[in-house]
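One chain comes next, on its own, written as structure tokens: the form predicted on its own.
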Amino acid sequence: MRLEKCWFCSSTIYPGHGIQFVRNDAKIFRFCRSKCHKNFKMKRNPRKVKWTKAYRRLHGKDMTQDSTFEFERKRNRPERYDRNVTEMTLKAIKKIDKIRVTREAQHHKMRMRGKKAIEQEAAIKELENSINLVKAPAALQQGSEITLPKIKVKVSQSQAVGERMEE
């Protein structure tokens, strides 16, 4: 079973699926779905279309340099069947897939590192700009008379024990 890659979005194409376009110079283009085929016919560049793998790699959203990608390459050299080699290859594929998943998770974690602080700052700024939606306009005009400020009081351990209610 041969799994092909879509020329436009780089997703896998399973046997019996997709569209194949052969140009006059005998170059074969395979597409996973009509969406990719139509974009190709409209002469769109996959590196500029946001949902493609090429765009994601170009803009640092997916991993580009990793040793696990070397194993995924297509090889056209036929190999003589050997049961031991096949068994070891299948075990290696599982290990490589596990390594790739952990590295992708690490890459995503590094990308999202500062995002929470940025989102929080944006939320605070949005709240300051549209405070009138949260508080009533009359309350804003009167000032802070309606809302009391929070006061922090330190309680020592001996006071807390002495003030307990006894039954």
The other form holds:
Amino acid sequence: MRLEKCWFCSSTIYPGHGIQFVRNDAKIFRFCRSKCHKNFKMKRNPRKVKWTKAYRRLHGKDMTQDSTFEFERKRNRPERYDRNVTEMTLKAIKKIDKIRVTREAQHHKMRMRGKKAIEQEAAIKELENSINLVKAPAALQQGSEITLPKIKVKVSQSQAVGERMEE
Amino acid sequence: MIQPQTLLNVADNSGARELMCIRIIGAGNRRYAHIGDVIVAVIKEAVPNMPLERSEIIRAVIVRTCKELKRDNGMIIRYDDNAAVVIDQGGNPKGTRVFGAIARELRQLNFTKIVSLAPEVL
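Could you please show the structure of the form predicted together with the partner chain, as a counterpart to the form predicted on its own just displayed?
Then the entire complex follows, led off by the chain already shown.
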């Protein structure tokens, strides 16, 4: 049993899923689901289709080079079964996956840094331009701050309790 | 899903280029033939100066279909064209070479000669 990669979206294909297409030159295209298969039949280039791994790697959205990818490279030499090696490999797979996930998260974080500052600036600008939607012009004339004033309202204890009872 | 009137490519060097299916062998009223079925076909197009000529009626075994082939392990395989290999009454191929990929199912159906000649068995 071998876990293959979908030719179109690069996700893993588990046994019993997907279709394999054999072209006349004996090249095999494996697809994880009919969505990828249909896109292939439409002759779409996976490097141009936004949700595929090929696009994401090409455009720097996902991590491209990492030592954790070396472990998943396809090796064509069959290994003689050794119980210890199998045990170690299974443990290693778990650890490597964890490391890869943390590194990808780090890559994402580095990619998204500075976004908060940009969003803040855009928000301030929008508030300045459209303050008329929030504050009446009369109030603006009195005080031209773009923040709403904090008003303290006194609520008596019995009143508050009464409201809760009604609910 | 090969039925009468279906045109098939020929995947060997027997001299025929294109076959048209006439009948499925071993099937009473069966509608379609799949990979591994023997069909009776007429040669629609032939290579000149070869033993097989146009409009000869021969038998062939289907080796590739555009319709998906389902395997017991859940694998589904689809080829790019419909192709057959010309055989004689005993099941031996008439040609000496086979072209293109061949499905593994032919081995179980005792077409071992074809499988051994195949460049790629998938």
